[in-house]
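Given next, in structure tokens, is a single chain: the form predicted on its own.
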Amino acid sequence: MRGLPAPVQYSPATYWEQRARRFAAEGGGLAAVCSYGMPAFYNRAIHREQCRALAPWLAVPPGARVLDVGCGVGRWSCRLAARGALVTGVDLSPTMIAQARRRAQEAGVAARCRFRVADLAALDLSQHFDLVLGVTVLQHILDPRALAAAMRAMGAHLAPRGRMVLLEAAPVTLQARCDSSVFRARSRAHYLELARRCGLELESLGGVDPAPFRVQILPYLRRLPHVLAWSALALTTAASVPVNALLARRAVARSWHAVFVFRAGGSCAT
């Protein structure tokens, strides 16, 4: 794999700069904004799986307001501009925005699209959206406080009939041996409350990838040397593809990632 091993001490601005620096501009800039030092086969089958996990929620009108929270190099912002939404998309690195910019105005939406660098924890537009959208996003949140904070922040910035999607990783059943210095898997009952306490409703709760595969071999990948490390990531996406593609919807519970649709409520509590 590529890469370096995650940083024992994690400063979340300058880990995502340096990340975004050297893989922002690389093609899709999957992997500065996926799986660190993976594959780019794994990396696209990682972003089909989000697409179609997400697909029901970005069928927005033009004219909507959206929010993209740590947009990255845009992906997601400008497939919603390009919808005819007017998109907001807020990052900590100065790369990645310079990146979602680029590719914005290549993609012809730059018109309806805008971004700044921005901490989500202290984030303050002085707006409404009809639409806050975070992809794995709050799992490199490891601060607690922090965490909440945003929390509070994109329910502050919804509108009152607005729909937060959050695409995270939050398994029923926690494992720990995923998890990293830069990410932290929380269990659903996690994000139910962190939502709850931001006088948020659930609407609807989804899979993204229930196939155990690539979960159970990650932690192991490093130890091994790098051609069986290759083969065996290749051969776990390989068997992953058709059954995430096949039961996502269905077997919502045996998903690792999940898609959490909230509503805005009452207030959050403090």
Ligand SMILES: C[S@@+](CC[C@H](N)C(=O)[O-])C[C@H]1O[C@@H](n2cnc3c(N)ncnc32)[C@H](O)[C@@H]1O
Contents of the next structure:
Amino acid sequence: MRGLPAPVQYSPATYWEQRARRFAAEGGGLAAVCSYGMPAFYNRAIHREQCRALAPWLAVPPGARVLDVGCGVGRWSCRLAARGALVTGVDLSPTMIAQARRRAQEAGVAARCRFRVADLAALDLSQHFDLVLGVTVLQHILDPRALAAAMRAMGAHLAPRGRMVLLEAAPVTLQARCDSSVFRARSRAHYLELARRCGLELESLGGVDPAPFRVQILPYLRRLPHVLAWSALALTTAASVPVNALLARRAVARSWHAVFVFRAGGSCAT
Ligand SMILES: C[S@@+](CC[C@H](N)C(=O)[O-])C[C@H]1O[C@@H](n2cnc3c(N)ncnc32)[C@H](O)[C@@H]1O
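Let me have the form predicted together with this ligand next, following on from the form predicted on its own.
Now the complete complex, all chains and molecules, led by this one.
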């Protein structure tokens, strides 16, 4: 395993900027935005699972206005812009944003993308969007007030009947041993309540990764000798790939991550 253990004290802006400086320029940038410190095969498996789970919701028409919150290196922004969407990506980290711009340029979609450094909790773009997308972002906002503010800001940027799509760690049964100083899995009920307070209506709830093997082994990896840890991870990842591919949509209740799809409805409670 490479990378650094999670810091004792989490300062989000510092943490994400350091992580971006270390990994965002590398390959597809997955080590910066998926699992920090994990081998490339592990992050590629996660990337494919997320692509599969999000595919129905990323099929936007050309010209759709999209806000990609916590956009990282622009994985989803570039994909959506390639479909003709007009994308605004925001992220806390200037290096993530620089990488997102570079990748949009390289993909030939820069004309349909704009990127900005911003904290979600204080986001005010004075603009509305047909789709607000957040992939594994809220799970890294640990302060409850910042989380509620981020959700309100995202809801406030939705156009009437606009759609919000969130992919977050939200298992049915919480296991605190998987949390770290930079990450918290929350119950589905928690996200549903946050959304309800923002006047959002649930349109769909989807699964991503119902295979239990990786979640079971993750908390113990750092205690194992490197070769053993790598082998155990390779085995569990290989076993997870077909299970997740076959069951993600059907075994939603067993999935560790969930895809929440909300529709803008009423007004946001303050
Ligand atoms: C796990 S990465 C996911 C990146 C991207 N959504 C993806 O799926 O490739 C989380 C991202 O959220 C950003 N982030 C975390 N807290 C944020 C906040 N309060 N405001 C804006 N961005 C934030 C981080 O800088 C990081 O790029």
